[in-house]
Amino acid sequence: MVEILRSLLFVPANDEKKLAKAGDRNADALLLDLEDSVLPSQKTSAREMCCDFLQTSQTQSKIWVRINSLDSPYCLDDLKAVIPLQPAGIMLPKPDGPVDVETLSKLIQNLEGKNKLVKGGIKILPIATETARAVLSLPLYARVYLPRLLGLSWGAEDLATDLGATTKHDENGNLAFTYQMVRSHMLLSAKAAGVQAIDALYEDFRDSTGLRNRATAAFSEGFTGMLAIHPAQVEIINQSFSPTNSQIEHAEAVVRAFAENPNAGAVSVDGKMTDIPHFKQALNVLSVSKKIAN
């Protein structure tokens, strides 16, 4: 059973202090970043620190690595360094679409073979919307066999740059229509592909109320997790992407009612008529509660 990753905390791989504390943050996954948070002059040292963390950390969190993009001069060195240490997964930035995930899969498989590792254990999570070409390729994820694909995530900053936009927000400070559309399109594409849907990070790490509102809404929409930019966001995200006790109890009541009435297309639960779509929603709630990491 694949564990659902609710919180994925970015940790700059070249920041010794943040690395030292990262394992105690209770994030479902740590994303050791070799890309945006690391200057070109620090790529080598960041890679070395990342490898040291992979070798020595005792954290219960899954350890993922965000490598540099496939077209960068650093990507192959990143992979050659980290794959032998078997991270849980690789986050792929700036892919043009599933074809880049396929390319990365082949690179990982080759390195698994050279290092005599069990093949297929290292998963891939692309940030699937960072270019216009990538956005238009989203439907293809459901049409290609990608066994390493754990989920899809999205981001607006690099997309705004690719579009030549001056801002990603509207006059009210909310995401502009284009980016709301991209977010929904990514969610639909992830679900069509049968993988997890990871929402973008919430930038204002001091705004706990805003984060909780955003994360709770995302969970209700069908997102399974969310990127985190600060340790203070982890607990809120974990809570928001976990079914509540009342949701679990209601789901159990729905499943129990249908079990007691196996030939019924609809049953009464708490005085309300409940039909097959509600039954399927209940099964999903119970499935999510079982798959949640740790």
Given for the second form:
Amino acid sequence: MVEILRSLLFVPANDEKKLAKAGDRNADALLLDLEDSVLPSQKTSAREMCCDFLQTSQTQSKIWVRINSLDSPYCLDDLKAVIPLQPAGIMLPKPDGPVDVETLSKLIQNLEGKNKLVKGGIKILPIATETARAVLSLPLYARVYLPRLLGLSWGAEDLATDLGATTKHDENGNLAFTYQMVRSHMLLSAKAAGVQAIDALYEDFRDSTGLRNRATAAFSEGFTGMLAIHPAQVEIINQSFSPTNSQIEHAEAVVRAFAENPNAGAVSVDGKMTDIPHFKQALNVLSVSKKIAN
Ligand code: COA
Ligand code: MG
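Would you mind giving the form predicted together with ligand COA, to go alongside the form predicted alone above?
All chains and molecules follow, beginning with the one already shown.
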């Protein structure tokens, strides 16, 4: 069973202090970053520190690595260094679509073979919206066979750069229409592909109320998890992306009502009409709560 990753905490791989405590933060996954939080002059040392962490960390969190993009001069060296150490997965920045995920998958497969590792264990999570081309390719994730694909995640910042935009916000400070549309498309594409849907990070890491509101809304829309940049965000995200006790109790009551009325297409639960779509939602809530890491 593939566990749901509710919180994925970015940790710059060249930051000794942040690495030292990252494992204790209760994140479902750590994303050791070799890409944008690491300057070109530090790529080599960041890669070494990342490998050291993979070899020595005792953390309960899954360890993922965000490599540099496929068209960068660092990508192959990143993969050659980290794949032998079997991270749980690789986050791929700036793919132009599922074709790039296939390319990455082949590179990983090759290195798994060379290092005599079990094939297929290392998953892939693309940031699936960082270029205009990538956005237009989102529906293809549902049509291409990508067994390593754990989920889709998205981000607005690099897309804004690709679009030549001056800001990603509208006049009220909300995400502009283009980015809201992209976010919804990513959600739909992840669901169509049958993989996890991971929301973008919330930049204002001191605003815990704002984060909780965003994360709770995202969970109720169908997102399964969210990227984090600061340890203070992890617990809020974990809570927000877990079904509440009352949601679980209600789901159990719905399942029970259908079990007790095997010939009914609609039943009454707590005085409300409950039919097959509610039954499927209830099964989904129970399945999510089972797949949560702890
Ligand atoms: N992972 C692990 N530890 C982190 C962390 C992270 N992402 N962000 C902060 N911390 C640690 C700090 O080292 C500090 O530890 P201490 O209590 O032992 O001193 C503690 O959490 C509190 O940090 P704080 O002072 O509130 O924040 P900061 O100013 O040190 O860092 C950021 C702020 C945004 C620079 C930092 O959170 C960060 O680097 N985030 C990730 C950036 C990243 O990876 N970006 C790429 C993806 S977009
Ligand atoms: Mg980026």
